[in-house]
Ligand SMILES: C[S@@+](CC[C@H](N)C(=O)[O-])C[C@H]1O[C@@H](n2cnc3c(N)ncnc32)[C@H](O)[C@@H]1O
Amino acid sequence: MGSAFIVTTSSGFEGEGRREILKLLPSSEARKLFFKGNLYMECSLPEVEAIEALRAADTTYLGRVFPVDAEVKISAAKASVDAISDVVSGIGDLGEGDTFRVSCTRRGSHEFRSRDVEVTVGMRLEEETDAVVDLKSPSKTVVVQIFQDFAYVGVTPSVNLLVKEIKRFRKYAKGERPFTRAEFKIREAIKAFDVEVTNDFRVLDVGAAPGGWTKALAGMARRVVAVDPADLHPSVEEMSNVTHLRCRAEDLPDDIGMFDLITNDMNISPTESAEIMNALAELLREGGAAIMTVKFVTRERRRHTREAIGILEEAYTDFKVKRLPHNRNETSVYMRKKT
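Isolated structure of the chain on its own, the form predicted on its own:
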């Protein structure tokens, strides 16, 4: 009887992680999931044998390994919590004498939290089985890994949850990641949407780190305010017309002033990003424009774009949407502030 797993890798090294798995477990298949840093693996070996083979091996790219018993199609609605509970209940691997905890990791935008899943599933399993919740040292763990529209669930002995040391996290040393692709993205967007950025512009760049967009914009505008809790590249921090605010876009100071252009390349769900842009619209001067990337959290690209624009229509108008050469898992949206 075979087994299945979710395997995490360092973002950008999914291919290397897959090759490492296939070398160690030749009878397995592994594919990338839509969210970076995650693989779905199927193996002809039983769960314990596959886990022990991975545990014993000296690996470079593999991180956490979670056994999977079932895949559940869900939605963003709260009702999905009950659907997940139904499937976990049907697995039937808990009984008298077992202790357990529910561990949920959620990726994407939903009307529920990971904690909601953990509490609901845990309460139901206690009601339906003779097992007891133990958050410190459970004999078994109920794993729920959510990737926007799909949940992968499993019930396994806690010793089968494998945590390995990822030995390579980045392709470039800290602070040395090239800006070329990020700079091309914003330059392409400005050209494609025929946006004129003049040397008297004030630009607000949210989700700025490591600073590719900020660098490109600072070469066109009088002043760029870059907003991100993370570090900017030293070469960007040193630019005389760049101000770096180490905060979230939701926590800007009241005296930040007005802007001619707002840009947003935040790596969050499209709906969350759109809601933040609506709140920022009050900082745009009359007739001011905004450029935002819609990050695809599933393969339903049109749906994500449609949902984002549906929210943005509250504060913006004159929408233009383009897939640009340097935007593989996202699309670019141009808009103007409503008058």
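Next, report the structure of the form predicted in complex with the named molecule; the form predicted on its own has already been given.
The next block holds one chain only.
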């Protein structure tokens, strides 16, 4: 028996997402939906096999994958909630011993909210079946994906809800472009080096302007102290957990406290940058991590990395070096403070 899915993709890269699916699952069909970043995919393989093939593959454009059992034509009216409930009820995949959660995503304009769908469908299923609602870790999930005039519904073991990481980001409409793509670089580095940033962290970000890294880090940590003589983007400057020290990293005031992580994206020579990192190590807690970009100021890339690490070895250990997709004329170095 075949299977069907809604697959989200990087917005503006639906064509690439579709090609990725067809390459992995040649027996499938995928078409763009009217709402950007969404594909409807049908496959001749059973649901689990298709999901496993997508799960195992290293993909670039695919995000979430929602199994679909049925399609419902709906309208903007409230009565559509009952139409959706009727179809979900007819799928009949829930029984004794099952726990479930209804998860609705609504796109478009309707006289009802996603929550109305979740509550109505959930109550109906609890009435009609022996399954019970469990919002935290349900064994099954009832998926309702609404695209204005259509709802795609499915009942699936929760493990079949696949979440893949989109690695190429959207093409931005005019005026929508982020103020810097550097934000992606620090996210990539944190992931690639497996750095844990928790919400009690104090982070020192040197060479911070215009603030892409600071913004990303401020979303993960308790406080980010951003150091740069240049301006931060206003949207970063006004973040409540960001402190901007408008000075050079060599001229920090004495009383700025200790940090759990230091990040450095200064556009200066690697050796100069490494010397500054060594001086900053006294502000890093024992065993704390640091991420630094080595800027290739000449074509002798290896030499720059080697020289920088040669200096950094005085204060740091456990070096890892990676060129990440967002690194152009540079590479990223991870290290930990020597104990």
